[in-house]
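This document opens with one chain alone, in structure tokens, the form predicted on its own.
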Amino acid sequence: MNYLPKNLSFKEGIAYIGETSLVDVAKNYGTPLYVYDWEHLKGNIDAFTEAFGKETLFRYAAKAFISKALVKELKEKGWGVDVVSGGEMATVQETVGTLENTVFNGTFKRTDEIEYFIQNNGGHISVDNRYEIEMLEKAASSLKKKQPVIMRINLDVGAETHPMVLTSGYDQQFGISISFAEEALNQIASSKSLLFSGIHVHIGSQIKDPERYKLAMSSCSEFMNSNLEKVEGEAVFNAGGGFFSPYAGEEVDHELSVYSKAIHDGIKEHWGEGYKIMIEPGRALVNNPGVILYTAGAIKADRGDKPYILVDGGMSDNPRPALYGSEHKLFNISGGKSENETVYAVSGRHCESGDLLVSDAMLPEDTASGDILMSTSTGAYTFSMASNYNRVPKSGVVGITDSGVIELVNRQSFQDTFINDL
């Protein structure tokens, strides 16, 4: 099962990653609890290394899931960040020293964001608008920079995904439409602070056919060779991120390389000078390593058609049910269970009727309450969507390594919650 961390295994019904017993983990730390199986994350980074090759751009997205820790792993395997704002830049920045090997991307940037990227000798900023052209221009000029800069394209190139992940056609809000590129690189190639660097496409996410990369690269390339003339340097073709990473019940997983190789097939197309592909992987890096561990609380039999389990999270440790109806794999790792199974509704802590995590969970049929419940597939957008509504504290993450766990972020106290109160 794909889906999984792939060092997890069950002894006795007990989940371990690794020789480490996830209950264990459960009882040292508390719960809720972010967990990643990291030498399977790590393994991801090298996966991709070696299908696209070690001249790639890699930009790992931070929004997935960003921590020092991770930055760290990152820079060690040659790897880059691609950042959507200050709190994500100044990690990178107290992590490892400079910005320079990072894309800033985002449909609004601010300026004192867009002169602390430029400061920190920031890599590539994607213009995301006409508007933020002259924005761009007027800092990098008052900071005597010359600033790279690639150009986001929104083509008519929609990926085959859920509508709330779709980042490319004509009714979304991301980037320059193609009719209007063209006078929007006329704009940037006469500046005087910035250089133009290349193309950045973003189709969407959980892409699962690898031609659509293809035809995004070959839209790209064709708008570049027509204005090759304006392109400074090694062009740069920025593919986005998106790359399908699978949930229970979607085992269709295509080798890295198939992407690679559809991303230059289609630059290939039009474009034959030399070139530097750049890729934002977020999501296929960090999502099933992750899982979070739940403890059971009250079990509620009289409540329909079907008991409901009461855990000590919800929505804001894991916003994505409320916010996608995304259901999450989970299991019962207490061990010790029954082989039979039942349905349970397994609902949150917050006083929303929206918080249910899982509606259709199949559980053992005497899950009681002190069990310790695993949700699957949750180490993208979980941790950097969490909130403290209703003045919960965020929970913790700790990584397990072959030499046994690694805390990555501390746990909040109930104090932290109102630390910026005045």
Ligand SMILES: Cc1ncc(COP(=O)(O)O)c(C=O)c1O
Given for the second form:
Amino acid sequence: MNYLPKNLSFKEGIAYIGETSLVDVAKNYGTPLYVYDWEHLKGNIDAFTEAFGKETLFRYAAKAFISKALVKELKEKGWGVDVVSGGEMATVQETVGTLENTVFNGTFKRTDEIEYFIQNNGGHISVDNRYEIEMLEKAASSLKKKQPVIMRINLDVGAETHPMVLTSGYDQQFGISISFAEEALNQIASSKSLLFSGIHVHIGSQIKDPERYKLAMSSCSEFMNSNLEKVEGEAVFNAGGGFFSPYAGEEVDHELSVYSKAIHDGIKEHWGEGYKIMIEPGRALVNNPGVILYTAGAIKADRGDKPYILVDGGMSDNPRPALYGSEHKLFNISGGKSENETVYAVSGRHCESGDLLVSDAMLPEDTASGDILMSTSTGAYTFSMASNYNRVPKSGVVGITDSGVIELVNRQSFQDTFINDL
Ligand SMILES: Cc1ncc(COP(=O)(O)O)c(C=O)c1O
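What would the structure be for the form predicted in complex with the ligand, given that what you showed me was the form predicted on its own?
Next comes the full complex, and the chain you just saw is listed first.
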């Protein structure tokens, strides 16, 4: 099953990653708990490196999931990071001591973030809008740096994915419209403190059709070709992230080399010079290796057409179902359960009727309070989107390696939830 951690197996109904029982992990670290099949995750990094080639500028999208341990792993494998905030930058800076292999993205970049990035040798800044250019110029000039920038353009090639994760198109807020791109480029090219280094498109997330990348890169190379004289150094073509990663029931599972080929083919349509590609995969690296463990609490069979199972987490550790109706397959991993399944609604603990983790979960008919439930394909946009709603402490994160459990992020204490209160 292509949406599950690669090293997951079941023995007498108990889930294991490698030799480690997830029921034991739940006992030792408590629930809710984010668990990563760390060998699977590392294998995903290697698979991208192999498919795209070592000369690619790999910038993992921190927004999918970030922790110092992951940054360390990425650094060892020659990868940098795509960041969108001071917090993400500081995580990288604290871990590896420089932002040189980092790209700074986002629609709103604060002055203090821009300064922090430049001061710490930040790699590329992706310009999202014309307003930002002046801010960048001012910061780079006062810090006496010539800052490499790439320009994010907005193309209408996105439309095959969920509207909530589509980020390119005529009514999307990201990037510079192609009709203003030349004007923005002239502004950058005439600046003494900015170095125009390339172009950037992120179509959206969960892109199944590699042809979209080709189309996007073809438009980029056409634009770059008509502005050849303004490019300083080797041109960077940043194709963004969005590489498809399957959830339960989704069969598409391309070899990554298909995407690499599409990107290069698109660039070569109009660009004959030397170039480097940059990519920003997020979900495709971390989603399938990750699961969340919950403990079942009350089971209410006195209403509606199916029983409710109430679990000890919910929209504070995984807001995706409430935010855009994402579906995550649940397993009862406690062991010794009936083979007969029945349908349950599994709801979170928060004070919102929308806090429904799965509306139709097929689980053993003898599922009982205290059982451990495992929510799958939950490695991306879960921990990174977690909140302290209802002052519920954020859950901890562990990885499971060939040699056992590694602790990645501590669980917050009750007291951590009001640590900044005055
Ligand atoms: C600019 C940019 N790059 C990369 C990503 C990562 O996308 P994904 O996690 O789908 O690979 C995103 C996600 O929103 C993004 O906005």
